[in-house]
Structures are given as C-alpha cells and as structure tokens.
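We begin with a single chain expressed as structure tokens, specifically the form predicted on its own.
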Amino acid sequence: MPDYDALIVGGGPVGAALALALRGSGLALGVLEARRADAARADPRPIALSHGSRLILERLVVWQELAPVTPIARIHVSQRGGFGRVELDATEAGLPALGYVLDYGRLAAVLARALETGFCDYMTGATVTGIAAEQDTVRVRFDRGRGGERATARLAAIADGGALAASTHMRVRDYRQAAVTARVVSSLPHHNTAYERFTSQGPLALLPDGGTLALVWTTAPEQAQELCAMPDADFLDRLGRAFGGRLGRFTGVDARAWFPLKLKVASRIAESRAIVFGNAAQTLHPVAGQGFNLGLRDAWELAGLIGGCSREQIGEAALLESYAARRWLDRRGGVWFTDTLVRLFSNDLAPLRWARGLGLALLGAVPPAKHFVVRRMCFGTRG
C-alpha cells in the first residue's frame, strides 16, 4: 500500500487548496512545502481575486478568515498617449464586487494554518529532488535537512513550479519586462476602483487596498530597478506621470520590490501518475490578474475528480486525461488573454494605438461584449 493516496508538492495557496477541498474526503494526504511554515506569511505583494475565486474559497470554508479584503466594485481600463477607455462596473454585471485585493501573505497564512489542523501530513521545509513513476504507486523523495526521505502515493499532484517534473516539457517566453510592486496613497480617494492603463513599456495596473492602493507597474527590467531605487519623491513624480491625474497627485510610497516576467507553459500537465497544476502547469503575465485564479481553479477541477472516483482510481491514466482535457479550454483561454493583452499593449506604434483605441471605445459601448469580458475575468471560460 502506498504511503498516500495523493501526495501534494507544493503547499503555496493553490497546492494548500485541492488539499483542503479533499478535506473530509477519507483519502490519505501528504503536502510537501519547500518553504519554511513563515516564509511565505511575510510576502507583501498584492493578489487580486476574482469573485470565481471568492465562491471557491468560501467553500473550503477560509473566505472569512481573510478579512478585512477591498472589493472591487469598477474596473477602469484605458491606454496612455491614445483615446478610448472602458469601464466594467460589479453592479451592471449582477456581482457583489469583480474582485478583491489581500496580501498574497495572509493569504498564505490562512490557508497554512487550514492545513496545520491534522487532517493530513504537513512538511514544511522539504525540498523535493525525484519524483519517479512505478507501476501503481509514484515515489517521490524529499530532504528536510536530516537525511533524505521518501514516500509513495497513488498520485503526486505538483503546484510548485519549481519542481523537477514540472521543468521538462515546460514552453518559456521572456517578456523582458519587469513589475514593480508597491502600496502607494493618492490625494483622491479611490471609490473601490481599479485601475489598469496600459502603457509603451507594458500595464500599469492600481488596485484598491483599503485606504491606499496597491500598484502593479510592467515596465523594462532596468527601469524597475531605477524606479525601486529612487527617492520616493521621485518614484511618485514618475508615477503620476505615468498614470495620470486621475486620483489627484501621489502622496506615498511603501514596499517597492520588483521581479521578472515571463510565460511558462508545460505542454503537457499530466503523466505517469503525476499532473501539474497552478504555476507548475502555467505562470502568467500579471496583466488583468488571472493566475492565481486560473490555478484555484485547477485546484478545485482536480479535487472534483480525486473525490468523485474510487481510491484505486487515483492517479490511473483515464483520470489523468479526463483532467487535462476538461483543463484544456480554459488553460489554453487564460495563456491566451493575458499574452494577447502584453503583445497589443506593450507597444507605442501610431496603428496600434488607434486601433487599440477604438477596440475599447466599441467594447465600452456594447454591454453584451463587457458581460461577456466580465464573466471570462470572474469565472473563466465556462463563466
């Protein structure tokens, strides 16, 4: 008999996910995390999460311990240097708010603490070095700084994106591009509205964080790092003439950090008893805010399919490809948004500017095309 019927490497948000949404299921549990227990509690960087991702998390009974979350009740997008702009409201799309922004570290915090409640084997600090498939059981080996360790399971389910198994059929593209992350105050209250423009060097996206508002800022790799250095006086007078006048002047500065971006898509997501999942299977552009959301929702496709079949099932072939076929489309509808969005927006060309321009003013003016925009933001591509 294996160790495990499911052994999960990675117990960031989304690994910690399909381990509570198979809480109460009877199936034997392992989750290995590379990370100290309060490493991951201390990132300060902000995560949007779409209302898709609320209804999730309210169902694996954390969404309350989250508290306090800014809702987003509008989304205002437009591009700089060029005409048109579109407004997604919450109310006109029959939502309580298009999304809300935490801390990705109390995120991490809450749902770690969920997993630190005994219904399954928590390792922290166990860094995985194989992971090898035999003929009914995976056997994954680990180290936790006492001598290497191993256990079996019927499957080993990977959200980690640096996991060994994860890197071998994995599709990289390098944005050159960089994003600055930081809290910042405007003189102008922000009414619960984010905001993304869309600048020659990438989005500019702010986010409604309590009383300030947290900044997403794509630009080049050697600008994030002159902007993470700079006085903050001068950090703010780039950003207000970057954005624009629309939440009055900035007034502060908090948390600069920065980190490259890039694509990465395994092209396949599930073999030999093994499947990816959240980063493992794809990282995102942080444009529009759709990766962490689009791995929840792995998470919670996969738990449904662990769940709904019999312990010997687990980690057969026919469960495998039943995942990665009912992942497929909204896989393949995420990588393709958000990629589409960096190449159209990325750029200062005249044609594309204009053309840009009158794709938002049209999308603004036809309530059936934002509905549709919103849905796929919220809920993905069965939204």
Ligand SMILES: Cc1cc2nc3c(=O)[nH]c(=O)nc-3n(C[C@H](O)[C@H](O)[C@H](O)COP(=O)(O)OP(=O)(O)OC[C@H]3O[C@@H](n4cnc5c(N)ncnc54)[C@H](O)[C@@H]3O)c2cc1C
Second form
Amino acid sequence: MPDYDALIVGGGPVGAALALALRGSGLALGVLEARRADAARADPRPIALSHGSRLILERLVVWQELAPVTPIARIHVSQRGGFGRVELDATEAGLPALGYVLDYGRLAAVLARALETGFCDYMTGATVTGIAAEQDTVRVRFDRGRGGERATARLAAIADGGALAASTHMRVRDYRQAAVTARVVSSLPHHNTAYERFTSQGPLALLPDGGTLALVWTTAPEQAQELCAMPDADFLDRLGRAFGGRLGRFTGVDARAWFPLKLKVASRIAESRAIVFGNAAQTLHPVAGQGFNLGLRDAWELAGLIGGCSREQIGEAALLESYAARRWLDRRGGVWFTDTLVRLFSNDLAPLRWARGLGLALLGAVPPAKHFVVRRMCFGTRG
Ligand SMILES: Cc1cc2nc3c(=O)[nH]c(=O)nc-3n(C[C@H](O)[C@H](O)[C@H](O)COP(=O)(O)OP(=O)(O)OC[C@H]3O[C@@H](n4cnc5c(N)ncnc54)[C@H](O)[C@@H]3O)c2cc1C
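Switch over from the form predicted on its own to the form predicted together with this ligand, please.
Following is the full complex, with the preceding chain placed first.
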C-alpha cells in the first residue's frame, strides 16, 4: 500500500486548493511545501480573483476567511499615446463584481491555515528533490533538513510553480519584461475601478485595494530595478507620467518589489503517475490577472476527477489522460489570451497602435464582444 493516495508537491495557493477540494473525500493526502509555515505571507504581489474563482473558493469554505477583499466594479482599458478605450462593467455583465483584489501573501496564508486542520499531512520546510514512477506507485524524495526522506503515493500532483521544471517539457518565452508591484495612493478615489493601461514598455495595471491602489507596472527589467531603487517622489512622478491624470496625482507609495516575466508552458502535463498543474503547468504574464484563476480551475477539475474514481484508479493512465484532455482548451485559451495581449500591445509601431485603438473602440461598441471578454476573464474558456 502506498503512503498516500495523492501527494501534492508544493503547498502554494494552487496546491493548497487541490488539497482543500479533496477534504472530506476520505483519501490519504499529503502536501509537501518547501517554505516554512507563513513564509509566503510577505509576498506583496496583488492577485485579482475572478468571479469564477470566488465561486470555487466559496465551495472550498475559505472565501469568508479572505476578507477584506476589494471588489472590482469596472475595468477601464486604454493605451498610452493612442485612441480607443473600453470599459467593462460588472452590472452590465450581470455579476456582483468583475473580480476581487487581495495580495498573494494573505491568499497563501489563509489557504495554508486551512491545511493545518488535520485532514491531510501538511509538511512545511519540506523540499522535494526527486520524483520517480514505479509500477503501481510514485516515489517522492524530499528533504526536511534531517537527511533525505521518501514517501510513496498513487499520484504525485505537482504544483511547485515550475521549480522542478527540468523534469517536464517546457516551452519558454522570455518577455524581457519585469513587473514592479507596490501600493500607491492617488488624490482622486478609485470608485472600485481597475485600470489597465497599455504602454510601449508593457501593460500598467492599477487595481482598487481598500483605500489604495495595487500597482502592477510592466517594464524592461533594467528599468524595473531603477524604479524600485529611486526615491518615492521620483517614482510617483514617473508613474503619473506613464499613467496619466485619470486618478489625479499619485501622493504615496509603499515598498516596491519586482518580478521577472516569462511565459512557461509544459507540453506534457500528465504522465508516469504525475500531473503538473497551476504555474507548474503554465506560468503566464500577469496582464489580465489570469495565472492563479487558471491554476485554481486546474485544481478544481483535478479534484473532481480524483474524487470521481476509485482509489485504485488514482494515478492510472486513464485518469491522467482524462485530466490532460479536459484542461487542454482552458489552458490553451489562457496562454493564447495573455500572450497575444502582451505581444500586440507591448510595442510602439504606429499602424499597430492605430489597429489596437480601433480594436478597443469596436470592443466597447459591440456588447456581445464585451460580454465574451468578461465571461472569458471570469470563467475561462468554458465560460
Ligand atoms: C506580479 C504578479 C501579479 C500577478 N497577478 C495575478 C492576478 O491578478 N491574478 C491571478 O490569477 N494571477 C496573478 N499572478 C499569477 C499568480 O501569482 C500565480 O499564477 C500563482 O501564484 C500560481 O500559484 P501556484 O500555487 O501554482 O504556484 P506558486 O505560487 O509559485 O507556489 C508554488 C509553491 O510550491 C513550493 N515549492 C516550490 N518548489 C518546491 C519543491 N521542490 N518542494 C516543495 N515545494 C516546492 C513553493 O514554495 C510555493 O509555495 C500574478 C503573478 C505576478 C508575478
């Protein structure tokens, strides 16, 4: 008998979501997380949860714990130095909100706390060093600082964010961009509007976050480092020039951080009693805030398949193939959507700028097209 029915590698938000979705299934579950408990709490990146993610998090009984989250009532999309803009509205779409903003640190901490309630073996400070399939089980090696340890499982569910990527087949596109994150204060209120402004360097997003705005400013990596190091007043001035005057003046900023941006897509996500999901399967550009939302749908669908088969079938080829087939369209749609946005908008070619403006104006003028984009952002390709 293997030690576990499913052993989850990586207890970040997506790995934790899979464990929580299997809570109450009666299966033997383990979660191996390299970080020490609570170490993710300091991660400042803002996460915009889609309405579809809210519905899943409610089913996982953690939504209430995430409060306070800031609802996004509308999204305003524009391009710097070009005409055309579009506004997407939650009321028009018949949704209570287009999304909800909180930071990764709180999301990760709340989900991790839910893992501590005893329904699974949650091991922190446990770094997985190797995964090898055997005939009826998969053997996982890990290190908790007390010599190498091993565990066996019917299935290794890998949500390590891509850290063990050498073992999978990855397509990588280096965007040569980095995202600068910070909380900023503006002289005018945000009225729960999220702004996505495309500049020639990359998209700049300002998300409503309580009384402040969460900034995700994509730019060249050298410039990102410079933006993080410069005095607050210079940073706010640069931000004002890049974003424009829609929110008045920017008057305050807290600590800044930056993240290098690459597209990474695993070509094989299910083989040899192992399934990769979440960022381990696809790491996306943060434009349009799709990464976690897509990873959460991965976890939800995988839990549905595991919960719907017999214990002996967990990790068998039929389950692996079924998972890969069911996730194909949504994953492909998410990768295509974000990658196309980045490549189409991150340049300053005049004809493209004009075509983009026309595209935005048309999107704004054609309600079914707007409706399609909103559904896509909230519920994925099956939306
Ligand atoms: C600037 C920025 C803004 C973003 N904004 C949004 C947004 O608005 N909306 C959205 O949906 N997404 C957003 N994302 C994407 C989102 O952060 C990721 O999609 C999400 O974090 C993926 O979760 P994950 O659990 O798959 O991976 P991760 O968050 O990377 O977690 C992986 C976990 O695995 C653990 N681990 C790694 N290696 C090992 C190992 N060998 N053994 C054991 N454990 C291991 C790590 O410690 C970590 O806890 C953004 C990303 C960035 C960079």
